[in-house]
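So this first bit is one chain, no partners, the form predicted alone, shown in structure tokens.
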Amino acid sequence: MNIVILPGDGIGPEIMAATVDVLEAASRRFDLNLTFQHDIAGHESLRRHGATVTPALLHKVKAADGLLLGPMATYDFKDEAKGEINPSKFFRKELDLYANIRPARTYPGLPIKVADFDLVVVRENTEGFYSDRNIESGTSEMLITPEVVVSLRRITRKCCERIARSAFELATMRRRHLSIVHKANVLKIGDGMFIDICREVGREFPDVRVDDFIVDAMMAHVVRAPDRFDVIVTTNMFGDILSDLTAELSGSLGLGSSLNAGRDYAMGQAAHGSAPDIAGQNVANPFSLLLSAGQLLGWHGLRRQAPAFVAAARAIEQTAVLAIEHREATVDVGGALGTVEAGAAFARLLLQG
């Protein structure tokens, strides 16, 4: 498996270095024969090439088996005419990465304020309220007058069907329970169609139990009893918010992994931002990106019917549990290690099996 490595901005290079070390350990233990192509995106690419991402980089990513993207300073990138393109958005759109898979779970030894849980948010990734991916050219957010802005949301049958199918397929591999999250009481046409299509696809999976929740009520349900849920499927913006909430409920957003997957391509990506305020201090938690890398291996293994990659993905998840339980982690999750040391400890535990 050939993986393109883009370290990113801020803490990105630090947590990416730790992640590559762990991937190399996984490759040795499971005989994966991983290879890496190191390149740049974000601020470093803007300085060198005049754009945060380049056509040559996209070509390289399409030729590879997967992409690992470090956190990017996306808020800094405001003018695409000046090469300031959001790399995360760029790859999601250009590679048609329509499913954002965001697991969240509790960890033994890490204090939390809710019941133990293990769930996955499956978020539609290519349309919804996100104005930068709704139309072919430009943006669907418009300044009508200096004091009036109109933002359009796009919902399509195609995107609803494929995200629903991804969620149901995942539910069949877990506890066979799927929850649809929506705002159909207000967005009657768009979210009404989303619910109808999800239930229509669900008829192909009769052994999966299906329920649905209005998004604001869902936030309360997840905080009160996250153990009620297994797989949650929802539209883009609702999933963005809900997945950050569930990651934080697990103990830290630094534990929130993220896989952006499509039919032909996938991108592992830390769920958090570039945190420039702590860059270079050896304090950033690498677990979000480590776990995302594990998801990328699992996606490749399922797609290529390669059990060793699925086993490696599972081992990375189990190693995260072990590392936190033994406090071989960064301070934010109960340990006392720096970024480098936490990555090295993770790689050691992974190799020990």
The other form holds:
Amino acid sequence: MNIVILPGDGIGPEIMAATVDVLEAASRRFDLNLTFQHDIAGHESLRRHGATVTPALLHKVKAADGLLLGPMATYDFKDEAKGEINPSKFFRKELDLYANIRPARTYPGLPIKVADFDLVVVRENTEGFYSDRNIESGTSEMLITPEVVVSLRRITRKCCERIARSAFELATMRRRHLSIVHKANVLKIGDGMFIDICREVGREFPDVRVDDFIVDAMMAHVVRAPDRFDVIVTTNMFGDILSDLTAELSGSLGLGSSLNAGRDYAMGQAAHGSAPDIAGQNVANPFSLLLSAGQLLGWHGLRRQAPAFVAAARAIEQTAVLAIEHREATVDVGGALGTVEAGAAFARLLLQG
Ligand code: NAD
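Okay, that is the form predicted alone; can I get the form predicted in complex with nicotinamide-adenine-dinucleotide (NAD) now?
Whole complex next, starting from this chain.
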């Protein structure tokens, strides 16, 4: 498997270096023959190539088996005409990575304020309330007068159907419970259609139990009793917000992993941003990106029917549990290690099996 590595901004290079070390360990233990193509995106690419991402980079990613994207300083990138393109949006749109799979769970030994839980947020990734990806050209946020802004949201049958199917398929591999999260009490047409299509697709999966929750009430439910949930499917913006909450509930945003998956391509990416407040200090938790890399290996294994990759993905997940339990981790999850040391400890634990 050939993976393109883009370290990104802020803490990106630190957590990516630890992740590559762990992937090398996984490759050795499971005989995966992983190879890496290192390249740049974000601020460094803007400095060197005049754009945060380039057509040549896209070409390289399309020819590879997977992409690992480090966190980006998205807020800095305001003008696409100046090459300031949001790399996450760019790859999600260009590679049609419609499903954003964001697991969150508790870890033994890591104190939290809620009951133990293990859930996955499945977030639509290619339309919704995202002005940079829901129209063919330009942006769907408009300055009508200096004091009036209109921001549009797009919801389509095709995108609802495919995200619903991804979520049901995942639910069949887990505890067979799917929760639809929406705001159909206000967005009656768009979210009404989203619920209807999810339930329609659900008829193909009769052994999956389905319920639905209004997004604002869901915030309370998930804080009060996250153990009630298994797979949660929702539209783009709601999924973005809800999955940061579930990552933090699991103990730290530094545990928030994600996979952006489409039919032909996938991209592992931490759920958080570039964390400029802690960049360069060797304190960032690399587990978010490590676990995302594990998800990428799992996706490849299922797609190519390669059990060694699925086993490696599972081992990465189990190693995270072990590392946290033994406090071989960064400060945010109860350890005392720096980013470099936490990555090295993880690679050692993974190799020990
Ligand atoms: P952030 O997610 O970068 O950080 C929020 C808080 O969580 C900070 O206190 C940070 O120190 C902490 N944190 C994040 N990751 C951590 C880790 N691995 N270990 C320990 N602590 C961690 O959010 P922000 O500060 O609002 O945004 C910074 C930049 O990231 C902005 O430019 C924003 O647009 C961008 N962003 C990018 C992505 C992405 O690339 N997918 C996602 C969210 C935000």
